[in-house]
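Take a look at this one chain, the form predicted on its own, written out in structure tokens.
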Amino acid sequence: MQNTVIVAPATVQRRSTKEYQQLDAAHFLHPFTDTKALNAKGVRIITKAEGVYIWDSEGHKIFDAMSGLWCVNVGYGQQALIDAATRQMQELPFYNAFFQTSTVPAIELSALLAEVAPPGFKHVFYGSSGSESNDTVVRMVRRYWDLMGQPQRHTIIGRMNGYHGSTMAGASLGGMTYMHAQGGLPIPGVAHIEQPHYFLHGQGMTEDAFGLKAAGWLEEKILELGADKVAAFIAEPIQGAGGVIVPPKTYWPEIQRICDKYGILLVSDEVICGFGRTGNWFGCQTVGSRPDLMTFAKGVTSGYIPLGGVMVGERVAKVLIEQGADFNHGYTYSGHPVACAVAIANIKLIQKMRLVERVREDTGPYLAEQFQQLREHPLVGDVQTCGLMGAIQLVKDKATNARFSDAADIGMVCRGYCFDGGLIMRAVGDRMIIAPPMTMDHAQIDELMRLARKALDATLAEVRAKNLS
């Protein structure tokens, strides 16, 4: 008997910007937000997007140099992804991965991920976000050591200013102290070392020397905790939310040596760096590390629908599979068929457009050249890029690299001028960062740089007019 009810599509009621802002204030609690302040100001309403651009409800065109939130790698409006979601919704909108059951999209995506991942990664465990994926890492790492007969290997080391999500475990793994201050974090069994931020911690040293010193902080922490107590080290190849911190070239090879020496698992958080962002399929390939686990999300579907997961290397997968023991962990939406179908279409589109090669060989180097020219600006003390990620370090005095007394204020001033000028560039303290869609061409990079310079000039004018220090 056919029980499907056909309902005509509802007509979307269009309201004024003010009406939407009032509804938002009345009902929508936003992430990482002072709700009272936001409600007084009123949110920006985004209504459509195409390519590298978005439009707000007032008709303003804005260059989205943050790919939404580091995720719209193939740009907005890709019909192949829309069609994949539509077909899968019509055929099988949902079924779970419990009850000894699977679905075709989850199986096909797993095989495709194994194809594009570095050698040794043939298995995947799915979630719906980077935060969920890093929670999975905590469970999986500790389960691995239990099965290895070393349950005392419980502690996972992360980095200060690293970001691994905002769930209890994800926020604990990350080193954002303002997040730890809320909710009694970090959870037990998590420790941190300082970040490899040359501008902040390496002045007076060569970058290569600082890279070795920063990596050495891991060995110091392992010895402090006891090598037989440490389960894993987790880090982003390039720190994203921390401000696009690109470590010296000596850093990751030394980190790998230390992990190998003490037999601890290495976890590469690829939520931002994965799927072409750094000029390789995964950031670990760019920095030269050989992780045991890789978390992913964002770029796997280009943000068109939520999906995340953990790529499991053979060292861990072999133990989980061959021990014949349950791994009591998972989610309702693990391997969601619609999300997996979109991910397949997304990865195939990246391959068809050769976007990874394009970032590595063309647009990434061109962006790096343009960023280097910003060093001449009176407000810019340093720039860093890796693939299609970039950071601009704002300083009060270029000669001494002296910073503004309130780093967050100067960043927000610059961000305001970016938005006013039609550019989304994120402020992380006194660093302005970008991660634009990988479909961006040279003309659009030039446009981005014009808008960025305009915002920097306006910020400088305010600094001088108000004598900001």
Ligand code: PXG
The other form holds:
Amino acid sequence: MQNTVIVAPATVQRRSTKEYQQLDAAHFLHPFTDTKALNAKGVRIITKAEGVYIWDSEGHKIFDAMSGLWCVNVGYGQQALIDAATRQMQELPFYNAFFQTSTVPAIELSALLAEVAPPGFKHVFYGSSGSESNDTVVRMVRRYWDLMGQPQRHTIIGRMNGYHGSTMAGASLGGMTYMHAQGGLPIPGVAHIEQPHYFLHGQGMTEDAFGLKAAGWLEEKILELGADKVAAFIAEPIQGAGGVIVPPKTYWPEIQRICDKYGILLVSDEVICGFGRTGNWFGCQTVGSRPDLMTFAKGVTSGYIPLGGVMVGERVAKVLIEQGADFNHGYTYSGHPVACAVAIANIKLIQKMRLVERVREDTGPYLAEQFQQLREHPLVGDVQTCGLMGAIQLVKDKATNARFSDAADIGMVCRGYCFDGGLIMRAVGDRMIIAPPMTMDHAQIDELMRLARKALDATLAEVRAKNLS
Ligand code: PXG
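Hand over the structure of the form predicted in complex with the named molecule; the form predicted on its own is what we had up.
All chains and molecules follow, beginning with the one already shown.
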């Protein structure tokens, strides 16, 4: 099949869609994918992007309400980021930070991150992804407790349905049971508590009461393990990949109180929530926690180039630094100059466009208002938003909040209609989720809502036609 309908041709597209699909099937193993099923169907090839839109190799224009994969915070096509990468590649494409050397972009970015982070975060350790950053956290918190003379403080508590990456440590800290089922995970020294998912676990209680109860699960787990054995608690301020689970307002202050009470380090995984997504620079500022460590990736460069890291608060930094000994950990690309140069341009652009303030004061509240209106739809049992992330809980019966069976695969049905209608909205089980670029204006939010409604209506029609339940 020849490509004759390209609306927005990609400069590097030299083959037909079919040829690319065949080559992809022959050589490319995709993440989290049933390769056999994908190869039978044929992959969709994305060829270019601009603003909040992406285009596929058949010329279809698609509204990307997931910002790539929760990362393109400033939208596609930002020249400042492209220029920063080009300039840095010409000047110094790489140098390491291992052997008493540094690079200008890594130094400048470290200072800039200390400026935008909450007070007390003056140091940063770099990796290239969220997973690596969370691996660093495991090494770092255990090193901290060793240096504190409490090496038995070894266990890190995470949450069911939390996502902290796909490396051995990242997947172990996360609470995705289908990931634990492959590869002998979790690694030793990791425990989990249930997530603060009101719709699933809080029915019959007030949200506030449920928030306290869910935080109480942390205290129960600490006491079960022995408080002197627990090194840290790690959590996303708002669970992202788990389905945009916004906890009740009472949850995080109580979590903070419990961590303080037992002296346990609090790690805020800011890989999704960081860099403006929730209407503050970091999600912990939105939910009101005071973490000791923050991991970040994705939005730090708006996904234009891989970069991640750990912001290290005073409590840990002081102990690590004053010890005067090596921390035997690091990556070739820790502080990669090109990635750091792009991050600087990205953060400066976020500041210049006042995107964090816009999400907090304008687009976030407007999206929340629009999402509330979806509650009237026959398929919608609940909606949640925080800043520019949102979830739509699909239900079979609004009166009882009864959910569809797994066999109905309702999320995938809806996702299919989104795709067909030119909208990328993710399905996590029976929750439809979005995290669009922070550059969105009201007209684009209206467009997103129109496309989402259309997909919901088509899903409802299929539910009725096929009697899905
Ligand atoms: N922490 C959080 C909170 C994440 O969302 C990671 C760590 C790992 O980052 P890296 O860069 O190693 O992938 C993530 C990643 C999804 C999806 O399906 C979400 C992520 C990655 C892939 C898919 O929503 N988040």
